[in-house]
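Take a look at this single chain in structure tokens; it is the form predicted on its own.
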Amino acid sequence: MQFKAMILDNAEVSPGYWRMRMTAPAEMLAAKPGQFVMVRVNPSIDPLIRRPFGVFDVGMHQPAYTGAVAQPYLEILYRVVGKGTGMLSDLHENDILDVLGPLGSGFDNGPAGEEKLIVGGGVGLAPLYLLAKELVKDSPVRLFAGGRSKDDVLCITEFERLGVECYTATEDGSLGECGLVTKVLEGRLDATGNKGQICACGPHGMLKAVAAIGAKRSVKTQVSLEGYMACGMGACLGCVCQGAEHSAENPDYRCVCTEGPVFEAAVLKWEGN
């Protein structure tokens, strides 16, 4: 669905990070957890080419003023790193975007009243807020969010308000445990006894390690993929990951935007990626 949006609010939540709220169609509230939008960020031919953002939140958003009718809105997290982003960084509120989305497949919630845990690194953490929404309405949930320092590990109050039980590690020791989230993520599965599902999205190395720690304990891992995309739609080829099974005789590749982002950690190739 291709829709124009008009920007409610864009602030920047952490040195470099921005959080952005815009209009929607009423069919965005359906978006899974998980699932992105392809935004233009400029009307003009400059940047060409579309960017992909995960769906941070959606709902419905009431306007200030008396007798406002409340509308649906599409939030998404992101980080300034180049041009695209630089841009989308200097719009203000009644700026309108273009945007396409829902696109991809999202997370399996799995069985109710099971532990969910779910492993966040920096703009990593933009799909799973959706998903810890969904997932306290029946299961517990606990988040384990990590960066190089503080200013990397963002909206943990966000989480929090929503009943996530919160985990914290940053590679400097400014704010939680000092070193790698994944090793928090450890600590927890073996109080447990390796009980629970992983939901994880964030960078490659991250996901990685997450997806080495659940095939080691027999613990379902699904892991939510950042690829390099110039459509969304899987004509591009620009996305495409090695699966499990991939050889040069046999090759196996996956595209990020339609196959996923979201996979189960097993059906992808880990070593020598």
Second form
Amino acid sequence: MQFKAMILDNAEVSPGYWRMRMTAPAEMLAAKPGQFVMVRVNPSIDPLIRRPFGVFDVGMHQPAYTGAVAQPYLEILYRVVGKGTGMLSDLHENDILDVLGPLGSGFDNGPAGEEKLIVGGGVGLAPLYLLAKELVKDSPVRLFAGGRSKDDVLCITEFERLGVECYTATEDGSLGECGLVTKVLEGRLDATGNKGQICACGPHGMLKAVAAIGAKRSVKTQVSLEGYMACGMGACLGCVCQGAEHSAENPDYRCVCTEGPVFEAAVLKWEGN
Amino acid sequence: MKPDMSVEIGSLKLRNPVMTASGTFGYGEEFSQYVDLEKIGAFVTKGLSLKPRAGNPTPRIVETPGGMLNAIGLQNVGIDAFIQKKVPFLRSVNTPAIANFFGYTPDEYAELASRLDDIPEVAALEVNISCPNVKQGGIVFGTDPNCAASVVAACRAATKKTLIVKLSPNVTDIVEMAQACEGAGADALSVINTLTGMAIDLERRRPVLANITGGLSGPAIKPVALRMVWQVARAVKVPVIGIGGIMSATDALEFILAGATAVQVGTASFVNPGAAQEIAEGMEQWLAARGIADIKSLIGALEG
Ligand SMILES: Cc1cc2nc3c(=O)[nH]c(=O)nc-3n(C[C@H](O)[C@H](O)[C@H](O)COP(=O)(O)OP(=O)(O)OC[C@H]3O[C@@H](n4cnc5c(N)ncnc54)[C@H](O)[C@@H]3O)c2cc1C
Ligand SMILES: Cc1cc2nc3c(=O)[nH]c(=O)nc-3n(C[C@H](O)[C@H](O)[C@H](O)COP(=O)(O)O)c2cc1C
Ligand code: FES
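Given the form predicted on its own, state the structure of the form predicted together with its partner chain.
All chains and molecules follow, beginning with the one already shown.
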């Protein structure tokens, strides 16, 4: 689906991280956790290609003034890293964006009642909020959120409000445990005897560590990947990643935008990547 | 009054001059949600080879000012899977599908041409000659007039369908290449494929693309493409299909004035998946607003 979205709110939630709410067609309410949108930052040719962002949240927006009709919204959570995200952060209420989505596959929710361990690094939390919102309906959910410092651990109160038990870790010790969030995750798996399933999104190094933990302990693990995307619909073949059996002789490339971005960790190749 | 937008490329009749470019529109189906395929002139499939090809390692793409570099490495499903999985969709659409293909020896090219000739759903063939010739030290077919002519002649002998040859811009004299391909039996020429370029990550002191170099496409290449279309169209009798950085109806009409009979829309479909249809409609409106009855009257109508 392609639509014009009007920005309802665009605010810096932590230094360098922004949360943007925009109008969306009602179909967007059916977006699955883990799906993403491709946003055209402006109508000019620089930046030229769209930028992909996970769906952070969808819902009904109730304007503050009385008598106004509620209307569906889409939210993204983004980190300013370059030209396109910088321009996004300069936009204001009532500005218009061109959006494609929802795109890609979502997370598989797994059996009801089973413990869900969701792991996010930095802005990797973006697609996990909508996931947590879904999962708390029928399962106990624990969030393991990591970042370099406390400024990189986002929206924890929102997760807590859903009833998610949150664990945090920072590399500089400014919030929660000092060190990597994967250590905290292992602590929980030790305590429960490797029960439940893992859903993770974040920097590649973190996903690789999480995939290794899941493999070693035979815990089903899903990861949401990134790839450099030009189209988001399986046409440019720019976004591919390697399947587990990939080799120079028997290449096995998977399309992140259509087959992913969520994959079972076990189907991907991790060593050397 | 509705202007006549139809054009002919060889024996191929198009309802309007707007096609989608190879490698930017999948096999058509991917875009059917965003484009009414029956509102465009034709669509060109991702380049096909005899065997499936996996393509290059990543990163394969990087944006550059007003454009993008790609080094996909011609990843494609191969001719067998194309026939099995993709052709049924082509049958369901009342718009000509043009199969783009490439090989590594003239024999491979000929075999593909012959197999594509057998597929009724394939309306025409577009041969990509921007590939290395493995039999001759890897020289790119499309950069040597004799090499290019040998490939085109081999394909010509293998198919009766309209044979379009897609030229590489990475040459000193595009006119010489165009004439060699026309002489070897091409029914039309697509001008241009991507321009070889490169991007560097200064802090890491490394090339951005895993393949080091890649093909530049998008608005950044439009002036070069226009110039090449203009040069080629004056020098050959066969129709020319203009390609390179077309984002709007006005861009497309400039190519027609420069001598193109039709155009292809590439990178623009990534930015706006409905681009090809919007461009076709915009061209028609432009003609109607000026009382121009027939698009064909604009082909090569550049003055001065
Ligand atoms: C499926 C998916 C979901 C994502 N979700 C989020 C999210 O929810 N929040 C968030 O902050 N970021 C997310 N990203 C990353 C985000 O798309 C990039 O940070 C953004 O595109 C950078 O744009 P820029 O113009 O600011 O950076 P640029 O100045 O263009 O480049 C900075 C870096 O960003 C990356 N990048 C640039 N363009 C693209 C592109 N088209 N596709 C992928 N990576 C690119 C490259 O690694 C590049 O080196 C997601 C990426 C993918 C693939
Ligand atoms: C991602 C990508 C893949 C492409 N793949 C092919 C291909 O398989 N065969 C081919 O002949 N041209 C291929 N091209 C070239 C385009 O068809 C077109 O000639 C070029 O992009 C210039 O047009 P544009 O500026 O409108 O994109 C590809 C271009 C891009 C961007
Ligand atoms: S982004 Fe184009 S194929 Fe995935």
